[in-house]
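What follows is one chain in structure tokens, specifically the form predicted alone.
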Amino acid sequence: MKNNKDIIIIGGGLIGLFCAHYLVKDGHRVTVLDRSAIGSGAARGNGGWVCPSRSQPMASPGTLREGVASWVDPASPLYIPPSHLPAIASYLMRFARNSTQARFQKSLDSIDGMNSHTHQLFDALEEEGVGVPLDSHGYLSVFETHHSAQAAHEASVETAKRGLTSVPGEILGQSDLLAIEPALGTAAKFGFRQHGDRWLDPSALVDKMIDSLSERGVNFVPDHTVFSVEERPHGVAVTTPYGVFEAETAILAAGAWSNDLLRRLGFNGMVVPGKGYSFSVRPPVLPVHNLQFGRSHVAGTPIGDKLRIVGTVEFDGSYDTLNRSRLDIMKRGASPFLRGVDWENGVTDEWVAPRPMTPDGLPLIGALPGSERIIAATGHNMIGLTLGAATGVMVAGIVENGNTHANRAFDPARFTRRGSPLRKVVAKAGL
């Protein structure tokens, strides 16, 4: 007989909500605590991509080749202010070690394995009334030169060999591109379309999940900063400014705010905030494809009656400070490829939030060694939406069977120095 448990989830973002769904589905009683509103943080303003084939670790030979000289350039898609380099040096050294071809491929294989049922899981969520419809019109990559389009096309052909997406279509010229996507601007001279990955409205998904979970008895507790987690002989105690919550198991799904709590439990998860940005515009003709704008690392997702512009990641040590120059970079990357957009007065929904980044691009999922009642589910980098359902399934399995259900590649203690003491009681974690 299944042992139904009282479970506390620390963090009400996407990962916390996905974990809650699968735990409730297994019959457990769930309380979700969040430091602010449920479904805030990085949950709503992201690009909405459910993209197994595009789920690659940022720690890669290509990123490493760009090097620090590129990263400290304010115009770079990956930006680290020079003043922040000393604070992030340990992270960057681990990042470099994980950017070899061998380690990149190993990490990619682990992500692919996790993504093997992603589309089926999202389809099942919609059928169950928990998820929302996904758009499958395809991703359209556009470029100013044939050379750039050809290089990206060859890379997409290689990506398709992983078995998670279809082979890209042929390279099209400008007239053919305009025939299938009239919203394109003059810079879109060459490009190709690829089907397989899909997208959705992340805010609509969050609202739907919260409503469904509330109806099924999940107790949502917003505006409760978690100060401490303590494992006790028969459960856990989670302390907030407003009292102590007790349960049999705690799930640490606090996203970019997770590392302070992990440290006070004796672990270094190496989870650092990498800020992501987005804003929306209304082109005269709304695109039907998810648009990838050349080599700019900027993209546009049609959501509702707007086009959400996404791109860039910034490591400056802050969590939600909006750096307006990052928005300007995104505008410059997208504007040549779209026609009729008012980039001065027509920009709405400006958004910034921290992604929980790890040095190897892999999440932390598993029970903490020595504290098996505390399970980590964090560090999903920029692919938390894509990996969310699979993470929920994995966490539910760990609750039921322990770490025998976990993937060693996602070991939450993998960055912790051997012999580090495990402190069972933490104080003032501030999550």
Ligand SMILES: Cc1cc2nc3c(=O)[nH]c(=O)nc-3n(C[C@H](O)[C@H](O)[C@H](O)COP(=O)(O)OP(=O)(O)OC[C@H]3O[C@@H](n4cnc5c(N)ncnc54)[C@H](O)[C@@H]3O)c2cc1C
Second form
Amino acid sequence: MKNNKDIIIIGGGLIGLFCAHYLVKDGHRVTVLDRSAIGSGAARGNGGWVCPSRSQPMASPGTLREGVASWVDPASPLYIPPSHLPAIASYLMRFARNSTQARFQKSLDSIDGMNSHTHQLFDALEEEGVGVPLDSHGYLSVFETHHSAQAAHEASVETAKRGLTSVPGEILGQSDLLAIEPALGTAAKFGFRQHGDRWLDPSALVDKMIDSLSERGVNFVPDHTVFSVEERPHGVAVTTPYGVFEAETAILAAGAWSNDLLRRLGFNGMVVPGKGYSFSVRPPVLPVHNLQFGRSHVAGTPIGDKLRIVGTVEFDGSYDTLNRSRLDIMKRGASPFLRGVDWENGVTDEWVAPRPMTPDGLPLIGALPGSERIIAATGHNMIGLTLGAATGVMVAGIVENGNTHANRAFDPARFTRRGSPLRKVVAKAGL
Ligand SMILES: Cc1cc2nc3c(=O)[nH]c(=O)nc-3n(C[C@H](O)[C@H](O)[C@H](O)COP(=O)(O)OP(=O)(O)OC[C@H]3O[C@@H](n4cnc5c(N)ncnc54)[C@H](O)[C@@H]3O)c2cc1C
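Right, and the form predicted in complex with the named molecule of this protein, after the form predicted alone?
Below is the whole assembly, all chains and molecules, this chain first.
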């Protein structure tokens, strides 16, 4: 017989909703508080990829090789305005330390482990009437040169060896590409298809989850910004402008905004907003594949009757300030690869949101040292949708069995502040 608890989830974004599902399934009573509408932040306009094989942490030898010189270039897919460098310096130093081949591989192994059941979990959600259908037509990467296609193909062959996706198909020329994807433009001269990773409409998923959870008794409380969360002798107290909410356990799932709450609890500000952008276009023929446009780091996901163009990471300290030049870069990246799109007047659904980035590319999932009733579920970087279901399962396990159920690689203790009393707790526990 399970010990059913009252649980407050701080943040009704993707992670908060996935956690709510698995906690309700275990019989707990769940309240979700959000600063805005439920399903805000980065929950809806993202790329929709459920992509175990494309879950590499950003902290990698490749990203580091590109280096700070390229990151301050406004045309770079990863952009940091020079004026923001001092504010983010300690994050970048930690990012650099995590970008060695050995650390990258270790982080990747941890993410792979977590992703090992991702597809089954999403299929089960759909069967239970909580999830939405996933598209499995495959990812089509297209390039202007054979050399670029060859390099990407070799990388995809290596990726397939990790066992989370199929081996990519052979490299195709322009006419073969057009035969399987008539929407392509003239720049798509070489390319290849890979099956395995899938995608869905994230906004439809959010709506479906909200409906299902409401029916199962979850108490959604929008427009309640949580200012602080603290552990008390018999539970937790969660403070909002409209009063204090009490429960036995709190799940901290406030996405890129988690930092403010974590800092108050003795953590050192290592969840930072990495803004990403999307917008929609309507090509005359809607692509059937998820398209990867050359080396631009811009992609196109077919959602409904539109193609959602997604890309870029921008660290400027803001959460949702729309920088129009980032949209222009994405248009320049995608336009040569698509035909018949009106890039001036045919662009809709412009969207910007912060990814919760961490310097090692790994999420924080686990009870906070010194505050065992507060469980972090945040810092999912660029793969919060992909890892959402597995995170929910893990959090439900921690609520049930304590932190022994947690994966040490994701332990929030790695980000405790120097000099904070928490450091002593962490040291004593040998973490
Ligand atoms: C352009 C872009 C494309 C992406 N594409 C993909 C993809 O294809 N596949 C994938 O796996 N991932 C993708 N991601 C990443 C994914 O969207 C995030 O990792 C994920 O949304 C993180 O989930 P979260 O719940 O932690 O944060 P969010 O989804 O941002 O939700 C956080 C919620 O917390 C609320 N909140 C914040 N502060 C407070 C507070 N103090 N009190 C109460 N509520 C609060 C917010 O209002 C929000 O509703 C993409 C992200 C972007 C920006």
